[in-house]
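Form predicted alone, single chain, as structure tokens, below.
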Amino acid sequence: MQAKNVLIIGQGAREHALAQALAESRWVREIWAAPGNPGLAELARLSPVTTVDGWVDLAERVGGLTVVGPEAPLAAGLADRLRARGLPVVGPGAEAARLESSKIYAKRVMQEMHISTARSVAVDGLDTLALQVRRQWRLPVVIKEDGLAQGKGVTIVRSEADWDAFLGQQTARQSPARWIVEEYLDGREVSIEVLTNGRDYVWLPVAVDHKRLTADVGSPNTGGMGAYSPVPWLTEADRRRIDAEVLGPLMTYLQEHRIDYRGILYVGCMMTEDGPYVLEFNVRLGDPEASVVLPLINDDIYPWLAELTEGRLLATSLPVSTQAAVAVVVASQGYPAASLVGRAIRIGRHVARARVLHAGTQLVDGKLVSRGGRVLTVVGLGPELAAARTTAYAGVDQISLEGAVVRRDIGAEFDSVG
């Protein structure tokens, strides 16, 4: 194998984590990122390109391998375009990306393959949602936008007041016309991610994401406020059931329908008393999960990705570190509804075994300021989760951002920090 260039598509903490992992590879010559962020600029050459056409042209100029971070370019067919030009890319085509871009389609797949998932109904139009579903479904219910929503298109309705608030918000913002309404499931949520060629797969380290803005059960969903890995409470028996009842049937579906899938598959699972229930499929690495998963891969990630572009897996299992990782997101004031941007960011002293990943940042007149909702992700590593958590929050305490929103309970079950 010869050293190659790598192009990373995206500009968030997930892409910064990917660049960190690839920068450690002896097979990577030069890393590019488009559009990237100031943190990525320390590891990669940046390009301001933000369109599918632009990314295709850039990939041809860069040569080597392209890794697509976010879901929107995949849903828009970027991987298909690159493969049509003979360029190696990690990421499924647009047809497979429907598993994430249409929750209605994903539900049909699960029903066809008898994959356990919450009872649901597809709804067209706000009037139907307000006049029929509201009267017929017992609370609590979960309402999901059908299309891509960057992890924020989920609302849990627990009361009539919640219904009023939700319908008012959708009316005010001229919301999409299609939703999925689901029964609410009790259990523990876990993020399962695998490298797959659409036939076989290997597990990445398992993680737990914290979606709500705060620990309050009524808090709004976000793109994710933190994560930890590994997951001590997920047993080998649980993993075998996920293999048999979720991943295996989905691989069968992809093969039977001749769907080309060369990339990363994410399965959001609720572990209930009756076993695993699928909450969602994503067709890329989760964010913030990538921030804790990638540092725990105890191998050079590049050969795995290069083989995957050819529809092959490097081995039947991926070496995983015995270490632990905890990630904490530093978000802007007002997130997720209306983030306040342009505020100065100061990153203090380096904390040993902590990593600061950039997401919603930019340089203005040479000074680092906030650009989006989730601004930074601080990752702590350690021999076990309690130590990793201590390190992560020590790193967070070195961040200065006016009005910053930080959850202090990420991984709180493992010790009493914060």
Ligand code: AMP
Second form
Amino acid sequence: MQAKNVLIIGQGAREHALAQALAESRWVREIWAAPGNPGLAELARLSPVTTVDGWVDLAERVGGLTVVGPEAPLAAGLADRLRARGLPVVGPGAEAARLESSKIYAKRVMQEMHISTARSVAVDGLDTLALQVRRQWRLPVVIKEDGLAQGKGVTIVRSEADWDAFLGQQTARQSPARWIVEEYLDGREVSIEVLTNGRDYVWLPVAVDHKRLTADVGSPNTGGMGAYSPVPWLTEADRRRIDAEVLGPLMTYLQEHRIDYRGILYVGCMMTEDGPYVLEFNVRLGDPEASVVLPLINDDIYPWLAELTEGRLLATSLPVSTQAAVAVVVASQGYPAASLVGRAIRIGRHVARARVLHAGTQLVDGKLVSRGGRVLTVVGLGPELAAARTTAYAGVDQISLEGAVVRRDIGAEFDSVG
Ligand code: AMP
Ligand code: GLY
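What I would like now is the form predicted in complex with this ligand, since the data block earlier showed the form predicted alone; can you produce it?
After this comes the whole thing, all chains and molecules, with the earlier chain placed first.
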């Protein structure tokens, strides 16, 4: 194999983590990122392109492997366009991307394959929601916007007051007119990610995300405020059930429907008393999951990705490190509702075994300032989760960003475990 160029599509911490993993590869010559961010600029050549047409042209020029980080370009058919030109790409086409972009489609797939998921209905119009659903469904219920919402279009309604508040907000917004209402599932949530060719798959390290803004269960959903990996509480038996009851049937679905899937598949699983229930499928690496998952892969990831673009898996399992990783997101003041931009960011002393990944950062007049949303992700590595957590927070403490929103409890449950 000859050294090749790689183009990374996206501009978040996930893409920065991908660039770090690829920068360690002996097969990677030059890394490009579009549009990228100031952290990625240290590892990659950046192009400001943000359209499908622009990415296709850029991929031709870069002349190597393209890895698509976020879901939106996949849903818009970027992978199809690249494949049509014979360019190798990691990421499924638009048809398969509906597993993420349309919750209604995902539910239909699960129903057809008997994959456990929360009971749900699609609801059109606010009146139906207010008059029928509210009367008929027992609390708590979960209400989701159909379409891509980056984990932010989900509301858990626990009380009549929550119903009033939710309906009030929707009336004010007058959109969207379509929701999925589903039963609330009780359990522990885990992010399962696999590399797959649509027939076979290998597990990536398993991670746990922290979706809420604070440790309070009533706090708003975000894109993810932190993550850890591995997940000691997920047993071998749990994994076997996820294989048998979720991943296996999903592969059968892809095969039976002749859906070409070459990329990463993410299953958001609620581990309930009755086993794994699927909350969502994503057609890409999770963010912040990628920041803890990628550093724990004990192999050069380039050959895995290159093989995948040809529809092959390099081996039957992926070598995983025995180390642990904890990621803590540093978000802008006001996140997730409305985040402040343009605040100065100072990254202090380097902490051994910590990495600072950029997301919502930008350079203005040569100075690093916030661009909103999740600004940085600090990853700590260590021999076990408690040590990784200490390192991650030592890294966070080196960052100054006025008004920063940071959860202090990522991986806290492992502190007392000796
Ligand atoms: P989703 O975008 O559908 O994955 O939802 C975002 C987050 O909301 C999930 O990661 C869960 O934390 C929570 N959530 C979604 N659906 C449910 C459900 N049926 N029961 C409990 N929590 C849920
Ligand atoms: N961390 C959840 C996601 O990437 O969708």
